[in-house]
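Next up: a single chain in structure tokens, the form predicted alone.
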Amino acid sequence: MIWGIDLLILLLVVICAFATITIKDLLSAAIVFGVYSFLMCLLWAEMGAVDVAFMEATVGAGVSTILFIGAILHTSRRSKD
């Protein structure tokens, strides 16, 4: 394993879990979720899973961060903030 890649990986996987719990806007939080998503399928890609990997980026970068834009551009907003 290449440790400069994982902790830089880790590092921004890091960020990104924090950055989804704090963003106020629900569209922005669910990108941010999505490549969240996509730099989990690249931790486990280097560690040697890529079945694991596989399905991170189908059903966690994929299929989830399209269903969770499509039911945020289904609801309206209650304040214009």
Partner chain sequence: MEDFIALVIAKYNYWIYVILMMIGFYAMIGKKNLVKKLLGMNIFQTAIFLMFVSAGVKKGGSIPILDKYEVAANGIKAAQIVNPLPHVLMLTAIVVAVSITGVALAIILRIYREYGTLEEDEIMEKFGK
The other form holds:
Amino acid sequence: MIWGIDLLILLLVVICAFATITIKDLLSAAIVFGVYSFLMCLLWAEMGAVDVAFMEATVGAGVSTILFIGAILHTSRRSKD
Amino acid sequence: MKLLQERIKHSKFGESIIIETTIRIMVPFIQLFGLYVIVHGHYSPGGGFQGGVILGASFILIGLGYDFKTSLTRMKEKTNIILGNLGALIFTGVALLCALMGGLFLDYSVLDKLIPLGAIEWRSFGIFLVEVGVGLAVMSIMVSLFWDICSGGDLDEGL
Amino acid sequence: MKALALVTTLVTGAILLYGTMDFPAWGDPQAPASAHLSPHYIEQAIAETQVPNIVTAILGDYRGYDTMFETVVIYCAGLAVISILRRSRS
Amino acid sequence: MEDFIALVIAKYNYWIYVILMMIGFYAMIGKKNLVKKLLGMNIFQTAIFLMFVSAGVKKGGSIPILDKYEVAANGIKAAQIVNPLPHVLMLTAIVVAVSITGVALAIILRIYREYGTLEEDEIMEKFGK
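Mind giving me the form predicted in complex with the partner chain, seeing as the form predicted alone was just shown?
Zooming out: every chain and molecule, the one shown earlier first.
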């Protein structure tokens, strides 16, 4: 592992997590959460956990985002905080 | 050109012919890759969970690109439920078969008495049988979650 | 309400940061987490199961109960979603 | 000062997990929207996965997929391979996480069908009547 890449990905992960809970539009929050999952997948591939990275790329960035978008489109997009 | 537009308007597909043609070409390769991930899980990253999710994602892709009815005709709901039950039953059935053959629960090396291949090879092959069961169950549950959540409960129209 | 939530979060985070002072250094091969059970898996997995991917060997063979009941858990999740959300088609 | 820099280099991964956990925990108890709470719970789970996976890292270790013939010829040292046990636990935990997300989204859709809103205080107003 290279600690520079590790630190950069960790910084981006924290920024994405902070953006996910501050954005008021719920659809944008779901998309940013997909980006967060994919950065997490990169982090685990870089730590040597290849199976967990594969699982996160298929489940976290794929199916989970689709489920969130499907549920948000059937309810409301607005959020007060 | 006019004829093509007329055909698109009167066909039973949705609005974009580019997306639908792309998905029709891509889906068999995605399913082939899912089967490869399940079968080749002994030697590379992969296994039952990942391959099952990829197989389910191919049906989810049909439901996103075409309309919702098409994904229900490609994979019947009753077939989906039968596949999910079959996947869970394969896992517990293999485990119970080990117990019935006189060994411990989930000890695959006892199955050597049934078909003599060698005890260590049976441990490898038992892992493969279990992964197939896990893959079927995960595929069925992922497609079922997509159908129910993205249509709001009444399987009429989706995203 | 928001101030109370912020204070609770900060206190919990401070306690956890104090707790991480006792963790072993990151990337230490002699850490207690990798000293007890996993050397046996790494050294004996190929001799016992003929599977080069150790994660698959542990998932399918050594920890079979874990995977089996986990399959049961996601099966129950599918049943729960159908029974919560499905409307009868008239 | 040098002690502090050595401490930062040895522990920064655990500190990031604490920061992610604080973000998720604040979203779970401080936000009023139910979907925001669910996103916070997903971030919380990912923080726990980060702690477990980074507990199994060995410096200079390679991925847990071996070469069959070389191991049969030479054997293997346990310090060369990263710890595969947390990977297995987290692999099953991710699948449980997506099924939890599915059940929670189903309950959220049912609440919206009953009350017509997703904000917690508006639901409590309608619930009190």
